Amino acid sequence: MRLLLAGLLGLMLVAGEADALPMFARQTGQNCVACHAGGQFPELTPYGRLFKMTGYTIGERTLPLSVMGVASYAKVRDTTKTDDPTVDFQKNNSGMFATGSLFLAGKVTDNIGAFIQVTYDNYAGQSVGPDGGLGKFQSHSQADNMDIRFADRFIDANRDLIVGLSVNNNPSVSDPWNSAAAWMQYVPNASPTSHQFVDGAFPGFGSGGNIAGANAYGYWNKTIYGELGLYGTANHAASFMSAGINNANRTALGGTNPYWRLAYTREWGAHNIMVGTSGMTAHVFDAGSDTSDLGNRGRFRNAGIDSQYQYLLDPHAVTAQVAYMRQTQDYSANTMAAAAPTYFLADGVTPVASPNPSDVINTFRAKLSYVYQAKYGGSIAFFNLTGTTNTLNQTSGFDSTGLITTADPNGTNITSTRVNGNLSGNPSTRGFNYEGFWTPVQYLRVGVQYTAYNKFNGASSNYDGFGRDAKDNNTIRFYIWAAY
């Protein structure tokens, strides 16, 4: 906790000390109340979409280079039903840096801009230690969301239209809406599992970050947004774009994969609202597979549908949101080749169903949020995650002797996982995330959040056959975000 208090004071004198702002603010001479609502990056403003649909292009060339950092504390409500608290709760109760940001973003030309992210993890992974445990943390960096473009405008006296294309490395973070996948988490959160509980379920893409795809889009008198992609592996030319990422960790997509995005706008006044849906199917290699071989591939489709409403009138900024996507995922032939019921029934000697080749994964999220003065300002969001029951996704369960153990005292080679497991191979979690945040100066965020769960990985008690509640998880958090 000394930590993160030393890290607030000595980020807010160089906050409070620097005559120059962060690269967009520079380029366009706004403050940050034009772009972002209530000043709370990146939540954009009708004019922050404008500039980010039209490539970043608005305002003069300038210094194309900006930093952000994270400072974290969080606290896990019950940290003792574990094997290895140290392992399932890292830096649990503990201040630390948990991640910083390069940005090489900005106008190019009057037609061509960028935003591309360079990210640092302070606790990427663990050496292993002397006796065989884990070790010091260590760090790494990588390739975080890009995005770069090519935008024209045409106005006249009938039309206002926007066109551009977009090569970026993450489905949705082209969007200029926050209730998009890319976007509805914007406090970046930090690696040790100690943090692995806060907020909770978001919409997402199958296919993960770090690809590469080239989407066209177009804004038709600020009414209708469309957007067209194709994604696949960032390697070879686009290798940059999941630079930092061995093979093995690096999503191979085959085939075909497209990507979509309708929506609908309206502004009247100080309101604004959006209704739009959006979807994609990728054919994702398994992790660290041949990929010559056609038998480790498998499928995720994704559809979803959200909405934005914004009312902006100084002092008062309030953005609801509102996103549900469904999700299937269809298993490669080789997974489910080599898939077999590990678990058996508390008899210990019928064994659970046979796993199912698909999944169905059903996510919703509402946020609504407040900022006053563009200083003062909290959040509440309500996330429900449901999906169907198969046993490939079962972590925990009964062995042949009818225990469920992490030891394996009686060599049946089948043990079960503490905190994280799941007895019954059920995607389930619900819960709540509420927080208050205060910004003194421009750049500066100071928050708390506070996680409660009532449901996760399928249950609300004995969520993981070791007595583990889902309300264990509960997690309040303290962060400091400062750009600059």
Given for the second form:
Amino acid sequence: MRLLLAGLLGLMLVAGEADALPMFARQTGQNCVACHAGGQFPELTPYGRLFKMTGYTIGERTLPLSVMGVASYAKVRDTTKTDDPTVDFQKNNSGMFATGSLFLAGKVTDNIGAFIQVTYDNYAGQSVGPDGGLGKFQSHSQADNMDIRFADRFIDANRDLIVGLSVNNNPSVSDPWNSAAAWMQYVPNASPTSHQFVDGAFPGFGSGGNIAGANAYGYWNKTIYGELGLYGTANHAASFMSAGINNANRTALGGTNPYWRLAYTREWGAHNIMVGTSGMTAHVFDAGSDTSDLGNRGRFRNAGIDSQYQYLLDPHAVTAQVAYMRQTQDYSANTMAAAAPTYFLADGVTPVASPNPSDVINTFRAKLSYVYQAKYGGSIAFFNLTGTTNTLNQTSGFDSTGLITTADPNGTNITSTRVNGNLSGNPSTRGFNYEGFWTPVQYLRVGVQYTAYNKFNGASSNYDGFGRDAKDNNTIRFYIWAAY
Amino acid sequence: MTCARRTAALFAALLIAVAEAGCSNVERSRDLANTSVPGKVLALQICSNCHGVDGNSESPNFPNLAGQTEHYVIEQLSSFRKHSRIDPAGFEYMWGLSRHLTDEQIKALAAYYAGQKIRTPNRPTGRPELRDAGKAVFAGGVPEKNIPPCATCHGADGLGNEQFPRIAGQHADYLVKQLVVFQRTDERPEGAIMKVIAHDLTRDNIDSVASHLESMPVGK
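Moving from the form predicted on its own, what structure would you give for the form predicted together with the partner chain?
Zooming out: every chain and molecule, the one shown earlier first.
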């Protein structure tokens, strides 16, 4: 894979500017900036959104293949407050080839087009070493975003109606706006734990991805966009949408799981805005559980609002995004039956409160970005996740002697977790994300991101019970992101 | 065959059937390699995304094409197609889209836009002093630098003619960018005349004449 990437990089440098483009660009013959705001993939311009809504069918059929790779380096501010830095901060302070994706995408017929991404993760897992410790990293490939469409457009002087069907595997991946949950985070992150604090909190759907959905959508007079979808488990005929994930790890959904999206859009001069709302109800079985037992089934209800404003006038591209998502999670009956308070208050005597059967999480994120000449760009984002406190989510706490321990000598208490631990049972996480990037050629982007936390897992200081503060998780990350 | 496989095979067969049936839908096609798609269909299905359904574009990033002279649209599309117009905005957006257009499609596109009604801003845009200064350049040129009035070629109404393009009612930002391209580069070789005209224009001349043109009443 590394060799492949090196080869491709070489190829890209040799190929002339105008022909060295990923598949969609080859299909329309246009440069990335036509569809991507300021060239910053994957954020779409008004034209890029119409390209997507009309089913990726503009242009001509070409070789429908592209590859994308991300090389990454991250450094977490404090790597001392841990039991084992090799576990909590894998690959910290070292460069690596993080992920690679293969895209099969483009125009199929006048009405059908596809966007299929398979992602290779160089650090998907870590084997057990000969001494019982951690061994080598193991790579793995699996289905990533998929969106196969049928679309038609009825347009004349008096009306413009785009209608379509999308078969996809991730709620909101079919959405043309980049404040949608699936698209707001756009630099692919890496799996090693050195990268776990990159980016901060994002609004998302509780169901997660790699599920199978069929969505119908319509866009009327470039003003109102509506979409309705139904999702189920990506198995049987739809198992390609969860390819590379074994039965135990595949998200299992029960019942009907509706997704909806409504948006209002307007364009005036070089400005355009979208104000929208979306939501989903998903009945999700506990990971790896028996799906014939409804006691294993929990429920997520998501409802959100989001908005995106763009000012696009060469050489300037300004984007402002705001997204807010409320998620109510009802835990499965079996989860609740098994849940018993295992920690004590600091007195070592009083057990913590009983777990609640449901939780609410509110995630807010706002981002402002600017790109000059489709070359030099930067962004600043604020994220704030708040939610209910629940001892079910507590992963650190006091034992019966009033101490916080990682190993329990008596075997009566569950142990506490450092770094990822949560002493409060509250998920609150808040901070800023700053980014600067440079796109020397249109299919290559080099960037640096800094994420600063002032709250993590419910507290600013000592959130894990071992003295780790939110700011200890501040992370700087450098990346090289290329596509061909 | 397992049940899952059979469903998958059926699904695939169905997909192919739908695909074949919908393969060629020339009345609503977005296929740029199918030479049988009428120019007007391309105008509505593809060009409208940036230039507007009726050739009046919302974003100043893209020129208005409504009421543009046929001759000029034909010349520009041909020039994109043969890669002689090489200004960045031109090649980034237009080379690819024009690469397989036939002469017939180009003619039909030009006829379509020539027949569309020009929409100008309801109220004049920009500062009045700027517009007035621009009006002087448009109608009288810059005599001390021997720059002829724009009107001599583009017409007193700025609407162009057999030889020269329409520039009245065009987005000021677009006009400025083109004048700068003519002035500083050879990226629009067919516009050699304009290079001579634009050569001695000051930035103020350019901004003012563009402002005047954007708000110029087109009287149609």
